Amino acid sequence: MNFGFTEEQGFLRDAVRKFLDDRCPMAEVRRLMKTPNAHSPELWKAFAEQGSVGLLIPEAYGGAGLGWVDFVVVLEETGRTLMPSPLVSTALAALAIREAGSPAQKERWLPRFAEGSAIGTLAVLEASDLPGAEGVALVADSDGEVDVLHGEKCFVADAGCADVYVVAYRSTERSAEPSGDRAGTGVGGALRLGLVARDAPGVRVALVPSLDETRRSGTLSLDGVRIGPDARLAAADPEATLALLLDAGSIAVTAEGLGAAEGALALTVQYAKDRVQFGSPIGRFQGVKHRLADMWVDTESIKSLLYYGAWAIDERRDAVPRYASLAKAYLADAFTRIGVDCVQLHGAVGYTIEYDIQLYLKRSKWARPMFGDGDHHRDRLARLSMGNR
């Protein structure tokens, strides 16, 4: 079995390499890093009029009908440029609306998704910060068919330019007897997944601060926000579509992150290079270039792990839970040590806001959370070994 990239696959990343290089070059992105919302719906439509936002969603809805190994191509891309976009979070959305949304939703979003003129994301985590359907504790009042959400959702990516939010939360039926990740959690009522738009009454959003400016995320306010059955999932198993979600998202961030990581070793080693102490470039002194060396096979060892965990969200569900953790665990912890190391190669300058190596430091923090750091996706391949999934 071949895992290489196609010729076809090497001109999509040519392609998205020449735009991202002329439509959203460093000084771009620190551009976007001071506007509110860390968007520039510009540049979105036209990086969806190049194709690749649309790039999951099916032709007959007016995407390429592509799969997730082509996407990551394009993460990387943007990974490697910190290109400021709600990418993953809209293909987060789209993924949600394909596996369980009716024809009419389908109809709806799919079609803006793919044309850059709707944005959506996930609305999963709370208080408890718990990642996955153990954390969902929002129970839905009931008023006949329609549920009425009250409470909130934190570090919403992407919230402050999203038009439609897909939003976990509990119905006050009892779901059946908790298993797996839920047990001993206490969680009750049947898990749901419906759509909120920007627009709906009783929505509120407010921003956070980020350590990394690139990257805005936000806590979702619902007061009183109604659900009716033309906005919910029909999801036939909503813990399963969530953990697919989730899966997903850790190998979106993961593809996204592997481009940052090599971005910043590429940073780096153009700097060891022209950098001259004692009469000879520092990227000579063993001290250097070995640490260099490892950075370079961490990258490595996070692609084969990071393109079969793609790969199988098309072609084998089953292996997905085992290979998302892989990479999110090794890229968690892999990326937050090549961006001190490359810091620290810089020497003092690399402190500094005017060298673009310190971005690459921010987004490998902000990259080991989200969808669970390293500790989390480890305890959960610990889990999945014994059968507990």
Second form
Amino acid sequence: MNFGFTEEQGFLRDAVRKFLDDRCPMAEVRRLMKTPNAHSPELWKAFAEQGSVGLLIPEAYGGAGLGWVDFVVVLEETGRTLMPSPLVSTALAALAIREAGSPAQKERWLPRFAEGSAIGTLAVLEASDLPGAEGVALVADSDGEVDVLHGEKCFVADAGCADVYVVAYRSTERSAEPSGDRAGTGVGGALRLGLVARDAPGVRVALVPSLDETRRSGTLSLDGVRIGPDARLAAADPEATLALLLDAGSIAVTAEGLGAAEGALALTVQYAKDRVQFGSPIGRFQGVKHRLADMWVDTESIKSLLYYGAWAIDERRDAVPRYASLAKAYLADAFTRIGVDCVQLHGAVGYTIEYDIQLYLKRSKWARPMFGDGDHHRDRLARLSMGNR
Amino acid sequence: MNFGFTEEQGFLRDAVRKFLDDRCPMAEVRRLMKTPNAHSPELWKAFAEQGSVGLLIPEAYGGAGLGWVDFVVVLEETGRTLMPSPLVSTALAALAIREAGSPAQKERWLPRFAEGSAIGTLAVLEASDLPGAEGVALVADSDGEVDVLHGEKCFVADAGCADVYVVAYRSTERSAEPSGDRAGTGVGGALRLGLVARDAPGVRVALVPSLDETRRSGTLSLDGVRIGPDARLAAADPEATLALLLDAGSIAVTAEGLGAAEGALALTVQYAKDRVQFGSPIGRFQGVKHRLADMWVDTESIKSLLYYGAWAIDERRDAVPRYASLAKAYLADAFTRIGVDCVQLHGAVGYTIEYDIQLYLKRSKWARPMFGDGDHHRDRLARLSMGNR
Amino acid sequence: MDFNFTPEEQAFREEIRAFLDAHLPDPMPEDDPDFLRLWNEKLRAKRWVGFNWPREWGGGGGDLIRQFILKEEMSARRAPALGLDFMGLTWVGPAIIAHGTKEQKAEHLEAILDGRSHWCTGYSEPDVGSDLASLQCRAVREGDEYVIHGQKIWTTSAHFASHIFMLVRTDPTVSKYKGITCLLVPMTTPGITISPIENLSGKASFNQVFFDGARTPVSNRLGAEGEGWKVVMGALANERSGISEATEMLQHLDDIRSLAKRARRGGRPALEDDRVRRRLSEMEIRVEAMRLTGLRHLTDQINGKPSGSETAINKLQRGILEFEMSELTLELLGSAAQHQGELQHEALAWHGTVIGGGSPNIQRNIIAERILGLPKD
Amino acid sequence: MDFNFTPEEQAFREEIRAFLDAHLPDPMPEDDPDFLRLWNEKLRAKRWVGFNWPREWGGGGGDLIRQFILKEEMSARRAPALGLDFMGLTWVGPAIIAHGTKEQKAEHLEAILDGRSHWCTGYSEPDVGSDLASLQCRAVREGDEYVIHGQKIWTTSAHFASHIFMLVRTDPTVSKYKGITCLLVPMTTPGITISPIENLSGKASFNQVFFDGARTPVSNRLGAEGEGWKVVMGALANERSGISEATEMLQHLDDIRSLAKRARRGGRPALEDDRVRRRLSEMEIRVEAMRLTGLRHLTDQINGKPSGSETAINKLQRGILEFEMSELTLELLGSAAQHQGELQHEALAWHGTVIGGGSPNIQRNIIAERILGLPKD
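For comparison with the form predicted on its own, kindly provide the form predicted in complex with its partner chain.
Every chain and every other molecule in the complex is listed next, the one we just looked at coming first.
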């Protein structure tokens, strides 16, 4: 039992910080925000060379073969500096392929992910916006061999720069098991996961302007897209794989959100030390300092839940659902409150585009719905704990 | 349009304050707390002579014939000083008789209420603890002439000192209309209200020890209690009368609760001025002063809702349900928070029995469930506003 | 206490309703300047612009109760604002009526009512923040002119204003409140430059205004030299009942209720979610408390006894409401909260509103110190 | 990061479980002193009382991880506390081990483990409150004795304690931290009188203790004269990981879940109410965050790097939880919340717990100033 980072993880953090200081300071973040995909292929390539992109990918496929606790270290730092990047999306696509892909699929995608020459993302949500198997209603036309998709996937993160989409859909065959968390939602057909390349016939992406311009998402239109046996992720139980992907997504978003919350807190602490009103720094007043102390308590508490959840992905799969929900529920609401209060504690300048604090506010609005908001996860926790007791 | 108290209401407030200062200071409150019914017949008689008890009762029946806004003035003051008394209970019993009683019933009870020689109270709730017609499941055995009651009424305020109970029950006849706020709860029989004297055969009262010892309630057991036509409140629609009684109850409890909240705030403001720590009064620190300011905003806001609601009982009956719920919902949660924070701001002495602030905390716990807690009234507001729009 | 309206007041309400039935287009043309100008002329003809201004200066000579009725009816139908020059009508005009010379009244009041002028107000300065009275912008008298050097910030609408109603320091040797003077300065005065500040939505809603030796005649001074603080505090006391803010909140509540009716949460209609329903009720409670507290303030004002806490209580309630409404809106939008859109931008815009004119913590200090009598920090 | 336990640690866990299966009566006798004494003897035989004290002084010589496992298993089964003299085991014993003379160790340590002594601690004084170091209780040396004059307050259990572990001022001329000395004084010493303070539930849970020329030998001084502040700060640092508090909160959560399962709200089962369910989840989140944060603190302690914020973060999370749990309990009870009863009294008792050892606002100051580096007020 050891609830601390290793020395190596400390070095990793230092290396990522140095990379971000050098290659993606706030000026670069603001420049990327104005580009169509908020993405720089050069920066991404460099980040891959630095080692962060392929961190989770096994060494056999060109990655570093490290674990989710290591990945959390990286995400805290990219969150802290609001780095625009498809890092979470690609990690989740890689996880899908690692968990459920064939050797050929792994061979095809994992090395390209690791070297930064391909980007992947999940395409799970539909218009119903339900983050789980129960939200997957898209049914394929199938001739037994090839599944043909006609429909839309919504809120697809990094849709514009992705090279491959992990698409969740349903076959025409009824599943034996009731689907997902909620039985009886009337969704028909067995769940399937398939890989759809950006350049496959029938794929169209419509970007949607983001409130948080360091992030992008879009709608994926599938107009007769064909998923053959070689493109299906068939090696495991798709329900379990999808659940893991969404939980890992919650944990990844919590890690990036936590980093961003700490970034916002640090900016505001500095502002409270520097800004003088009525003859003293505003950080002297309890109205300011107590609020900042509460934020710190929240970030520390989130860390505890997050680190356990990340460790559980590699070491204790049965604990992942509960810890993913514990961490994301705390993050979703605490980060929202931190974003709002940090802007308010900045006074009028907090409302200007010139100051960076508003970027953290917008990030908090991005992070909340990702993989389910606070109430979603609290409802889920209630279901989990009623089942356990 | 005039949203202020009259000069006469100012005089009334002064008179009540003087009475309470003279006759019911905190030492007397603490003495009464130790008596079985937390009630002093002498004090009650004197309060009736002062005029506050019969304030709402028409002059024809020996009262002052004033209105609910005047009554709110009295309740704010009895709340501020935590006076133990069956004032609210008796006012509600009087309202029931005024609204739905026969001339003989009025003749019998109202003058005695006004002069302080009889005390009345409502007996509506049952074990289901539902504050509304839907909570009335007690069905009478009836021979068409006399209703005979076998059962229990719970959480009856001032059960121990009351001389007459306004009991809600159901006849064996099915009502034509669906009952109460919630149709289809399966409660059978038409709603009826009847007067049961304390000394009627079959009446038994079991007191339950109160957390707030300035208040008492008990269980009323009815073992073959007979309600003849002369004891039934038959002059009006019982559903409407019951609804009015509960709404008037919400408004009365809000008024007393508001007074108590203001009393707690005043005690704590004084403490914050007097108590010196780290070289200055703790009221200098924003951690203290901002919380006190927020409490003040809450008490002022409750006043606005409360005064309109009280005015509406006399002047605009259709607005009563909404304003009763607006006021009670705000009071229930804000007073709770005020009670807790005032005790905490007192530090360790707040936890001792010696300081009075804990009595206000306990009063807040009493006030919350009375006539429905915050969620009850928020649910009701949602139903009302969906219906209106 | 009496919330009944007199028959005359009821008749006035009916008159407004009839007017709106007859004249308010449905649907309303959005942001159409021609329509707004035409609308203003119609209201002017009824003397409903500057309704409570004296009739001799073009106002309606109306009382506060009727003004409340007028505002309530107008906003219930979401009619355009009562007048085109918001700052002029709300702060500047009343200050000129109270302190202005005959020439100033003639020059400005009718222009405000007609919407020919467009005022902005220059109080805040960089590094001054909540401590308004420590302002540094200097005006030095040279003959018949004041020469202004300095800077204002957070000046809303300065980029299309015709005039600025501003505070300057004319005497740095006396106590900070005494050395302040109020000036009425045309924005076309040479030596004034405007630099817009973008807000977090990327819109230029406020500005920095630089004064680099801008000269304005002494006749543009409002009130006596050194009396500027008093003039402005009087102006800020206008319209502080909070009725208008409550009306605005009521419209927000309507909007969010509509959203809740069509939204779904976790696969079921959002209104079936107990928490969503109760949060809506909680907002209804606070909005109604704001509205009624505004009426209590109005009564105090009519009786000549303003409590001094009107702005503070209003801003604190409003701050809570704006936050709750913003959060519920975004939660109801679900993943769509990540997109740009009108609702999403409104859910950020309140940050500017709530901070304007003193943060919530400043309001709490005011209540704690002035009303509860707690010691200053 | 590794949350796996070693096979040896797992075996230890199994040993505890087997012990509990064999020895813990079901149902447990409530408040039976004979049973508690017997239970303590059984635990002593296993060396589980004072588990992490050195074996030479009768402890178990165990490490912190095993101690955590021991506590976790014991409290999961709601076994009685590990030992009878809580204050002695938690604060006094470790302080004596660190600073005591051989004679003090021989006199006190085994007595604590056996539950023959019962310690209370005398830090707080009237009018001192959160500013502990400004204490005034005087001890003047006369020959081989200290003569104590003064008063302590909020002394938990003083009315049945055998000894008091107390701070006195031995030198009023030096800086406030330097003039403080720690003494170990039998409560039977002439010149000590105890006056109980009733808490809001009417129970005498703490006391005032008056010292009117009480004399105690210099050999009862713990550590050097003037070093008392250091001795006590060291003692307060023990057991601060927060594991025990989290375990307690976990039991509360269990209790409130049971209540929610049988309660009804608005005519339906309380668990069908979205808000009730989510509030329970929110508590689960905070309790688990407390528990895991405690484990992080434990790791820091093992690595010899306590952060200094352990107590503060714990108390703040605990304060939020106690409030939420108290309110939800009472809401679930409905009108029965007005009655006296165990649940109702617990819902008030937290007020004492949360204020003990510094209010939440003091904890916030500590975090803001020591960790975030904000200026002192």
